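One chain comes next, on its own, written out as structure tokens in the form predicted alone.
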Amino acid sequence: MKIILISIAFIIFAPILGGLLSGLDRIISARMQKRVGPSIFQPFYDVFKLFQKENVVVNSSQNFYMICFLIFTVFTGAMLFTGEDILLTVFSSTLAGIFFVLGGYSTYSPYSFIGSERELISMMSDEPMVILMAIGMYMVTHSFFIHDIVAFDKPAIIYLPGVFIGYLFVLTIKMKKSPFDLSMSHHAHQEVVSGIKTEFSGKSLAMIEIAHWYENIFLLGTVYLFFAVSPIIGILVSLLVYFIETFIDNTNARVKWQWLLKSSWIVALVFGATNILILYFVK
């Protein structure tokens, strides 16, 4: 009983919270460029002028790989916040990507299949990373479920600061933020064409955007998990990820994927599995 209704709450709350960190990111966005900047509550604004629009597709497939991409971030979300198994929460966030690429193939435009090819490569880049977060975590607290982590009595980062360092560079790419935003871009500041999703309209563009919220929250509810000894400290840690990574965002120009591949793939190495390695010899 308890899992349902964390689950419904996640389901209500989740695309609340962060259609208003995306409200708050434009705001900030804005000021960094001199400018006043749209209500915090814009967002909610354009997704619901996109329901009301006409669904213009290429073919019925693309609005059905959007369909399983919400609905698959938004199982992730859930299995986090009612403390499920990490692993299945990391394969299953890999599914959901997996379905909006095919998304973007499905299309058979050119702007989309090449946000579609950048979206794999960001997939490339960024799992190691998130594995190793998994596999530290367990280290740690002897268990992959999360509510085992959450209930361990020490803060992870004591043990797992390298490991942190790595999973916050691989973060940018996750949240599709500047330089690592190759696939798409939220706020039209590198690209006019808006790569994997040039193709969407109306309700599944909509639905993209509110996929993106609930990834958003996801995102930094694994954040939590490295604090989650004091929830007050985790949450504050974890809205200041989110703002760093929104300044990162507007100083950054985008860089090339072979550079995206590379320093994702070293800082895991250097970052994260020495963290590991030592944390296998210590502990």
Given for the second form:
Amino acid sequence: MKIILISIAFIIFAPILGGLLSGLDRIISARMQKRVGPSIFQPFYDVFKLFQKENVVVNSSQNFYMICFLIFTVFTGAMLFTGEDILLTVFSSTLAGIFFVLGGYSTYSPYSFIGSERELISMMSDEPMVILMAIGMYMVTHSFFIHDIVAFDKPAIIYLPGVFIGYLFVLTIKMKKSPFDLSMSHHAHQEVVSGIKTEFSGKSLAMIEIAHWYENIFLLGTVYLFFAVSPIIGILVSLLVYFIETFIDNTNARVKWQWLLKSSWIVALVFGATNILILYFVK
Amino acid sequence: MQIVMFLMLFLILFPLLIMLAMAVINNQALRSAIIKISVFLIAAASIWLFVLNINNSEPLMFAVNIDFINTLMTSISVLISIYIIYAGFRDKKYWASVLAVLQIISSLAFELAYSGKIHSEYDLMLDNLSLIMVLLVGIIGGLICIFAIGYMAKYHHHKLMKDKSKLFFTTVYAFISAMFGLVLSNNLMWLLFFWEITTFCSFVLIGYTRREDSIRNSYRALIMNMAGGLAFLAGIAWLFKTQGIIELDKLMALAPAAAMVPAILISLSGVVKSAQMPFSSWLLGAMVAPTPTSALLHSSTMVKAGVYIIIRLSPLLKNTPAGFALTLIGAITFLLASFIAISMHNVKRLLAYSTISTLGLIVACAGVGTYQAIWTAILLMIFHAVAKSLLFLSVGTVEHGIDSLNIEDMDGLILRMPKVTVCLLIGISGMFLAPFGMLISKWAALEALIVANPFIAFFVVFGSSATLFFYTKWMGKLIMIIHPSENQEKVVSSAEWFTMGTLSALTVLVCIAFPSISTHIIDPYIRHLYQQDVSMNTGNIVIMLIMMALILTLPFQILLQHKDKKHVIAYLCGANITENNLLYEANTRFHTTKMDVEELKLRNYYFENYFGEDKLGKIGVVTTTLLIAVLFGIILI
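Can you swap the form predicted alone for the form predicted in complex with its partner chain?
First the chain shown before, then all remaining chains and molecules of the complex.
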């Protein structure tokens, strides 16, 4: 029963929170660029408008993948907030990501296609570190269940500083922020137009937006796990991390995929794996 | 008891009978009728045996005590060796002849030196691990035979060679019989006999077309596996000399220190058979054989025999340096084979590398030898057998349809061969996506390895992200919607549809049935070994079932979608060719800056310079050879 209530709460409030964060992101970005920026509610206006647009597609099946992407993104988030197994949660988020990639492939448009390929490279780059994060949590709390991890009596961060640094690194990839926004960005004035999203408009584009709101809340939720002992610090750090990501987004230029893959794997090995090995040998 | 014994003997002997029938019957209709009936009977017997022994945790032992059988086996081995000596000279593959001579000398020397003294108390054995193998061989092996009826009828025409399907089916039935014998033997001499038969059958099947490359590759497989067989024999000889025993169950009952040398030698033989690095090249070479052969070698027979024996011996290797070396061989193989698969254009080679990597994971788990790790290794074996046979057979069907095995030729296959593509998509999902089988097992593997040694888990972490990459990019190619095309599926026969349909259903079913597979078959086996229960958390199982239900209902969404969509052309910077008002033409052709007409081609990444076969393969061979040397070092000490 409790699980159902939490899931419903997540389904309702996560997009609201995610949308507000996205609005905040745009205001902060604007201030960093000496602009005033839109209202904090602008992302909602955008999405409502998208829903009223005509249903325009390149082929009949492309929207199907985006619906799956949205469904499994919501599912992933609900799993995190109801305290399920962290590895299963990670795999579920991978499944959602794969639907997103397949949507891009299905259109046979060069821009979506390149976006999809790059998104796959991004997934291959960030996945090891994300799983290492889950392993690290297990090494500290001896449980893969998020409800046990949250209930642990010390903040996980004191055992997992390396894992945290590595995780922050790949969070930029996960949030599709520059310098790692290879597969798509919010702006269509780049070399692959709008990447995976190029051929999507109207409702399906709105669904992609909403899925990203859910995803951001999910990702900040995973950051929270490092500080779960004290909820206030946890939430503050999560918000700080979001601000840092916005800052990085605005101060870095996009890198090539080679650099993305190498750097994220090296970071995963140097910070994540080393941290875990130290924990293993010290205990 | 009686009926169990009867069923076991039936499974070993009945395929031999059919083998003889295959060798003499020339009429194709009669042959396919016999195949269908025999497959049905074999599958029924396997399932019956399974039902009789469900929940059984104590192994059942059977004495046969007919000396004549031992003599018969020795004679057959000698005959096969003599044939290999001859064939080796004929094809100028002298190493094969040398190994065959060595094999005759060593096995005869062993039997003569102890003639009359070698006696096995129980020759046959049935426990839950053998039961699982029986099901895999009986059902999947049978389904592959049915598929082969339709496939082989077209094969010779495609390859412009004379019809030799008589030889094909004869060998396949010998293979199936040997596999049943292998997993049901307790007498190690019997096990070795069946082991060598599978080696010989795969030699015949790989060399089937008698082309230059198939001959070369068949000898490579033969030589490597015969060398492995010699290690096996050395292990048995050592065991008999030091302990005076010849049975598997008694070997398992020994103190790990006393059993170490034979356990290492037999596991080494398993490492060769399961195509671990540095021996993986034989399985890659086996790709020249007809597709049903690949499916057979990769899913339910041959390589599974290798991991079967390693899983068997796994409790002896737990917490030993040898176990760790074996785990490292598996882990390195898993990682590098997954990486190399990224660079593969040829889909059969991609699947081969994926098999090698999965087997690596199984070996890694078996080397760890904790109860969770063994549980995982068995799960991996089941799920892999089902999904991989489906993938190989579907790929073989695609090859007959589009005359290519290159992934780049499979753009938009979903419109050209829709049903086969759905089978392929199910198979691919089965290999790496949540909540399908292989992912469940990979997840269990991660948990088991982290608990045992996180260092090994790192290999799995990086290797599985590569798996994600190479399978998804292939999936993407298949589901591209390009333009309406002619259906190329008409060549697929009903026998082939039957097999692919059944295997697709099985891929989904084993995931849904996974909790009961675990409680009723795997758990009793683990409990018998370790007095420990492994079970996955019920909450997790529920979540996986919900995910599965979601995935199964998703396709219906397509039906529910609004039809009021406006189709437009894809964005090609406005250079689309729109003259004929054909949407798909405008999507795939564009004007260049010189106003020439250019066809749009989308190509996947393969990253040869990062994940190339040559470079990574060498690293794998060097590191794993060192580890094998370490294993030999342990033996000598």
